[in-house]
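The chain below stands alone, shown as structure tokens; this is the form predicted on its own.
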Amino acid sequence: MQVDLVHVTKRFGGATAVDDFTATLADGQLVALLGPSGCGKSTLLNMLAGILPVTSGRIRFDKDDVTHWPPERRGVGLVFQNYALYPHMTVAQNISFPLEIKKTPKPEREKKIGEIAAMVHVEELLNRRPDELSGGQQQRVAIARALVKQPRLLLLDEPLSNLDARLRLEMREEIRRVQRETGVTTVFVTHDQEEAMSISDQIVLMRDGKLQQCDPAQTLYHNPANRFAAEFLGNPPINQLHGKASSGRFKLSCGAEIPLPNPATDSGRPAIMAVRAEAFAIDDGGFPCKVSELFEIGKEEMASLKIGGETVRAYLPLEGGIRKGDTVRVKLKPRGVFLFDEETGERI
């Protein structure tokens, strides 16, 4: 099912949580609502669920305008951050609850419980209660309960935030697997860029209630629409150098100059050149940098370089005998270098 949000706005008194938001969430895809805390992600999710009414704008599920439909009519499955399992019920009873509400006959309920429990790998836990389960098992049960009624849309609100690092990795892979098996359009809220980039088909990046960019993960990373998108995605954070682009070179505020890999990006006005750490390469014909620090992080080798008075992080091969204090010559690759207007943050 395709979801269309058209000029959706949500206000709480004088505060605007979601501001004139327009985006299309593609049919059958896993979509991440990504952004910093307080940017409006959960508010948007709750409007999709029908828990919060919109202040203005429209929400469409395929051809249905569901803007004013109650939650029970929308066909939405919702998994909360704290799972919200019923503590007095067994796993089987928790999963069965939405079917009982719909008055599904018992033989059909039992068949569906067995199928969905097997899909999320909790078939051996059906007689346990929530307090006898690990966090990951509770998460699986919550997903099973949301899926058993065959929703048109599955919504997950920070589904992995209560899990430890190892379990987060395992469960995000499970969410991806289950979503592919069911084919249900799924939207999950997260502030974790690695989580969003690793499993989503599409990322909706938000800031201060506004849409910043809506694209596949690799498009956001390699072709950010603005400075915020470039800053938010990537680890280590993208390097940012202040200056002006002119005559095929970027002239830093500190006085140093760097040849632009794409001279057509000249602007002449105050700008920020943002450079991914992997966009640096050793080159005898490049510009000089001083190595101020070296780091080995697992298989990654990183150098801290001084360009004039500016410091940048760069992935460089250290087997060539580079040492702290050396001066090396580097060039910039065309991929991973962006210019943004210093005042507006928009891409040049």
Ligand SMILES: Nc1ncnc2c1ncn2[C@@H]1O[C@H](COP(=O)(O)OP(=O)(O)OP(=O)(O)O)[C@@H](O)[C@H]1O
Given for the second form:
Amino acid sequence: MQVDLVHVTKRFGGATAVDDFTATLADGQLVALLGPSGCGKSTLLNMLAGILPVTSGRIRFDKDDVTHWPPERRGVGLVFQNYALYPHMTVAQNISFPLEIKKTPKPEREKKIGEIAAMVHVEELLNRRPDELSGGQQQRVAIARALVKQPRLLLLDEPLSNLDARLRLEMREEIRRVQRETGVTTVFVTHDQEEAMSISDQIVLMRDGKLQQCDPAQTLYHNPANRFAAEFLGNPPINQLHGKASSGRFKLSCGAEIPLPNPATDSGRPAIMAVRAEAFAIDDGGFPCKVSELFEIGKEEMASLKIGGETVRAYLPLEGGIRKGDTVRVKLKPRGVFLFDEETGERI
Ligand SMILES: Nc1ncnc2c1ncn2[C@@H]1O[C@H](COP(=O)(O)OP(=O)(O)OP(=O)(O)O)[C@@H](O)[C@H]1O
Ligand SMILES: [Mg+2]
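Having displayed the form predicted on its own, please output the structure of the form predicted in complex with the named molecule.
The next block holds the full complex; its first chain is the one shown before.
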């Protein structure tokens, strides 16, 4: 099912939590809704579920305008940020609950519980209560409960936030697998860019209630629409240098100059040159920088390089025989270098 958000706005009193939000979530995709804490992710999700009314705008599921439909009519499965299971019910009863509400006959209920429990690997746990489960197991049960009524849309609000790092990795693979198996359009809320990059077909990046960019992870990473998108994705965080671009060179505020890999871009106005750590390459024809730190990480080295008064982080090849204190010549690869207007943050 395709989801269309058209100029969706949500105000709480005077505060705007979601601001004129327009995006399309394609049928069968796993969409990561990504953004910092407080940017409006849960608010947007709850409007999709019908738990929160919109202040203005429309929501469409395929051809249906569901803007004013109550939650039960929308066919949405929702896993909350704290995935509260019913504590007094067993796992089987928890999963069964949405079906009982729909008055599904008992034999059909039991069949479905069996199928879903097997899919999320909790078939051994059906008679336990939530307090007898680990965080990851509770997580699976919450997803099973959301899936059992065969929703048209699955909404997961930071479902992995209470889990330790290893379990998070495991569970995100599981969610990806279950999503592929069911083919249900899914929105996965997270503020973790790495999680969003690894799990999703599409990332919807949000800031202060506003859509920043809606693209596949690789597009967001290699072609960020604005400075915020460039900053928010990638580890280590993208290097940012202040200055001005003119005549094929970027003149840093500290006085140093760097030849631009794409000389056509002239800013005229104060700009930010953002450079990914992997965009540096050792090259005899390059510009000089001093190696102020070196950290070995697997097959590469992470270096801190001084360019004039600025310090940047760069990946350099291990076999280069580079040492701390050396002066090296580097070139920038066009693929990881972006210019942004300093004032507006927009791409130049
Ligand atoms: N019921 C409410 N009444 C008033 N303000 C609210 C309400 N719910 C959310 N807000 C405000 O709306 C903004 C967005 O909140 P929301 O919960 O959607 O953020 P979020 O992106 O999910 O954050 P987090 O990552 O911390 O869960 C916040 O400023 C929040 O304080
Ligand atoms: Mg939230």
